[in-house]
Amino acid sequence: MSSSHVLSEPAILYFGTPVVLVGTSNEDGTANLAPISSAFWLGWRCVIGISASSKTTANLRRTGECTLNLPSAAEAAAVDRIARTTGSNPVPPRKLARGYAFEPDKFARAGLTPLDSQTVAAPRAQECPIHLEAAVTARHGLADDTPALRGQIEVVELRVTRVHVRPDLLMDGQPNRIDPDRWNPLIMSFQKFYGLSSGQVHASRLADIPESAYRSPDVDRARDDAPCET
């Protein structure tokens, strides 16, 4: 059978993922905030992909913790204000070549408000509708089998220790369920910002499975995570 598809070699394969603002603590106690769009979740675990030379990566290695702040489509302008900035000084050569500039106060530049966390020292971004506090559990390189890419990208596994949700996103009468019809995440697809269209496009048989069937032991474990001293 013949195909109507053609071969293509896109330079990037960013088919559409949610934007995440990763909050970390610098050596001097100040905050760093970095937008990424390489992230996915399973249970109460999140996996992110990030440049190995970034300030966020250095902070993750040193502190072993972060916050994951999820902007909605309404926060796109704030995210864009820090899209080509870095907390690294001097700016790494690869980022410098792409027009990045050093920014010591990402929260101020984005117009976002730092908010204390409960289990980590890293701050949350108040304006984002959802905040996750998280601890690093594993790290490894990505594309290390390609000499030209070896050591340039890290994949970080994070265990979520707290979830903070704006109340209007929760299902009525169900404080532990986020209503997907109320949550409109900011999506990046091929370097451009998008939101979700309203309503489901098709019924889902997966939705017939109760969410509780997927409940992870990490939920109970997170209750035992000690509050962070402030």
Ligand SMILES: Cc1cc2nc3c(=O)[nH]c(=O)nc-3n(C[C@H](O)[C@H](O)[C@H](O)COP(=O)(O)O)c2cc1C
The other form holds:
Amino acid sequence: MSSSHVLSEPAILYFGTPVVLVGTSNEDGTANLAPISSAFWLGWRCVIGISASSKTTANLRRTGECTLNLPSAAEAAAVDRIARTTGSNPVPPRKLARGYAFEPDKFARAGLTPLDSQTVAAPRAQECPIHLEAAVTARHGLADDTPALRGQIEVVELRVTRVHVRPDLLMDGQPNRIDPDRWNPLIMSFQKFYGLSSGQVHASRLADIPESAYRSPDVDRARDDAPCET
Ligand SMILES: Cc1cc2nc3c(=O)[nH]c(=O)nc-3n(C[C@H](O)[C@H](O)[C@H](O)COP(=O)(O)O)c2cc1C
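Right, the form predicted alone is done; let's see the coordinates for the form predicted in complex with this ligand.
Next comes the full complex, this chain leading.
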């Protein structure tokens, strides 16, 4: 069987994933906020891929916690305002070469409002329609099999301890179900920003399984995560 596909060597393989703004606390108690798009979700866990040289990664190591703020397509400009910035001072050489600048107040630069969290010290970003609070449960290296890449990227597993949702995104009368027809995540695809087209493109057999069948024991466990002292 022949195919019209051709071999290609794209330098990046960012085929399109939602943007997440990771909120963390700096050593001096100020906040950092960093856009990432290497994130996926299973149960009440989130796995993120993040550069080892990022301020966020240092904060995650030190504090063991963060917020995950999900911008919709409407918040693209705010995300873009903190693109190519870092909370690290001095700016790591690889970032300097790509035109990154030190920004100690990413919330102000983005035009986003910090909001207290319940179980973590890191603030949430009010304007994002969905906020999650989370605790670090595991960390691994990525590409440790290649000496030139070893130590550059970390894969961090996070256990979600709270989910905050803007009420207009919930299904009518269903406080625990987000309506995908109302949720328009900001997508980064090959470094550019996109939203989703409205409506489903096809019926989904997977969606015939009730969402409640996926409820993780982590959901009950999260209720035991005590509110942190403010
Ligand atoms: C839309 C977008 C997506 C990004 N995705 C990632 C990512 O998945 N992982 C990563 O390490 N950096 C990602 N970056 C780059 C980080 O934002 C960048 O390393 C930033 O300096 C981190 O901030 P910090 O050093 O203050 O933690 C992304 C940037 C943008 C604008």
